[in-house]
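One chain comes next, on its own, written out as structure tokens in the form predicted on its own.
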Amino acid sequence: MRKFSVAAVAIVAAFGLAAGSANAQDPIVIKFSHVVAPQTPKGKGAEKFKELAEKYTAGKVKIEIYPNSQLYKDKEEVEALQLGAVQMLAPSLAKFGPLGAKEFEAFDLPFIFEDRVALRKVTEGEIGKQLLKKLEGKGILGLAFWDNGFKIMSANKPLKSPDDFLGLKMRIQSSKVLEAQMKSLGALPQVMAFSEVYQGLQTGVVDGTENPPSNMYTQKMHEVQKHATVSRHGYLGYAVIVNKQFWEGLPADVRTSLDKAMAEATEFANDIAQKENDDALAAMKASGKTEFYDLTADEKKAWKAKLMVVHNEVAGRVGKELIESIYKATGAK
């Protein structure tokens, strides 16, 4: 098996040959990097894509998966894709804001989606297609949206009321929307790479964080957080993306097979996401290391009242028309 430099890939792609291989007998190597554990919905989706891609291309393609930030940390991976050092990623949607595609930060808005049905109307509809197209000018092709799930809040104190967040150092991924969210609660947002969160919580560099249960469980954050609130206040999802030049340089038959594999892997990943998060939540509860709390109807109403103002605060950044189109598509009031 032979791996090529970025320059070699670019040259092969330019001539319309099998990118990643100078010999028709050699498999085309696609590096698929991501920052979470293999046991998460994204991790299992990546493995399913590998299985199907290698099957449907009859060995013409070899998928190499690198989970848990083995190759790159959060801030580095998209740049690596653009440079051609890695061919495929599935970053969180907030990653595209710093690239200039600020519209993707709409997915970070608190309480923007009532449930997965509402979410699908965006990711599988015209809004989702238009958002992915915005990446093409960055040298990126967006192939699919993958779910993780709705987030919970955790800290070393109970988080029942918005007032409970006052002064807490809360870890967030880099997102102006998430920054505004935490500030609205009176917390101090702290941007930190996902791979560093466990240690940050353990050492007290940050007091708490937000995550879907599957991420919290597989990273063992429940071992260093005494309390968590099943708030479902926000959504975490991913876009599977590829280096545009690399992908368009693939032989037509290979690309067709990979498109088929991606469609099936996407259906698989999104179908298992809810169960994976439900199972992770149950496992953390069973461990007894974190006390979980479900908001009452009145408490959830108070959270919404505090957080919905973020929609107006960031409308100039994310796009007022986009936010309103999401309301319309999902039937939100």
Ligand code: LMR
Given for the second form:
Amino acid sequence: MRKFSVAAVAIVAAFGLAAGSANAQDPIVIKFSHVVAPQTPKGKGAEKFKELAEKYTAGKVKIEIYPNSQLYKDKEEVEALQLGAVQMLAPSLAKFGPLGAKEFEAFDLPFIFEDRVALRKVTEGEIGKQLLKKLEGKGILGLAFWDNGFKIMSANKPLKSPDDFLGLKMRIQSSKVLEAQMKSLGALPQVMAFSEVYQGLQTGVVDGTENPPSNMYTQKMHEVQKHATVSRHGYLGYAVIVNKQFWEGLPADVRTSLDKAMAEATEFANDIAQKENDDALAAMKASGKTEFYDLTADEKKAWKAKLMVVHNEVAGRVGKELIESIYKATGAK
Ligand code: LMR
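Rather than the form predicted on its own that you just supplied, could I have the structure of the form predicted in complex with the ligand?
All chains and molecules follow, beginning with the one already shown.
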């Protein structure tokens, strides 16, 4: 599929839709594309949504899930959604910055959320609602926030003090905040599509990376990284989004059923995310391929001293007021 341009795929998809409408009995097909493995919080959330959506619409809707960047890589998937080639995605929040919704990069700020309780105050509160609204002008409807988890850092050398990052090429998602974060540690940030990270690490194109354990494990990154630090220095989560025109064009009864399925799938995905990450970390530890390290209180302080300055550095881009409102909502300041 990647051989074809996104526009070409959109035309084929539009044809498919038109052909489908010739027979009123045909189910409405919703293509849900994502870049991670099925055995992840997002992968399992997508499966749960499929199960519930097909049940609640009594077969009027068919959900087709395409995991592991089968259809599109990071940058292409949102474009494909806007063109209508796929109808549903759950990109990580970092992926909305390049789209022009820079405020979403607030989620990438190092140490902005103490824990999931603090995070929920944002995603389930007014700030989360307002952020999703910002997508509407881009032909996108934001339906929900789905969790993954807190990130760990990996490389082929131990990463205990910020100095250990000096000169390391660290893969990041395309986010200015993540770029500033790695630079603050003295590393060289390298933007790379998620589907290419394993090979990038294996061949030494990059030296290290960051991701929640569930992503690291299911992409087998632990097989090509000798060391990892359970730093929990930042958060990675998702917004489930749909093509606005498609969604609003659905029959009202179908949309009501899909909204119900999404609400329940969201609860499911957010309930399992912590355990999925705990299990992935335990499995990687058991494999013995990567040595895991927990920061001491003093080391964590040193990381924070280097990384908290990023909040000020990027305030002009992300929005000072937004960052302040997150502090307030989470009780951080
Ligand atoms: C990444 O690119 O590292 C993540 O956004 C992948 C994902 O969707 O969890």
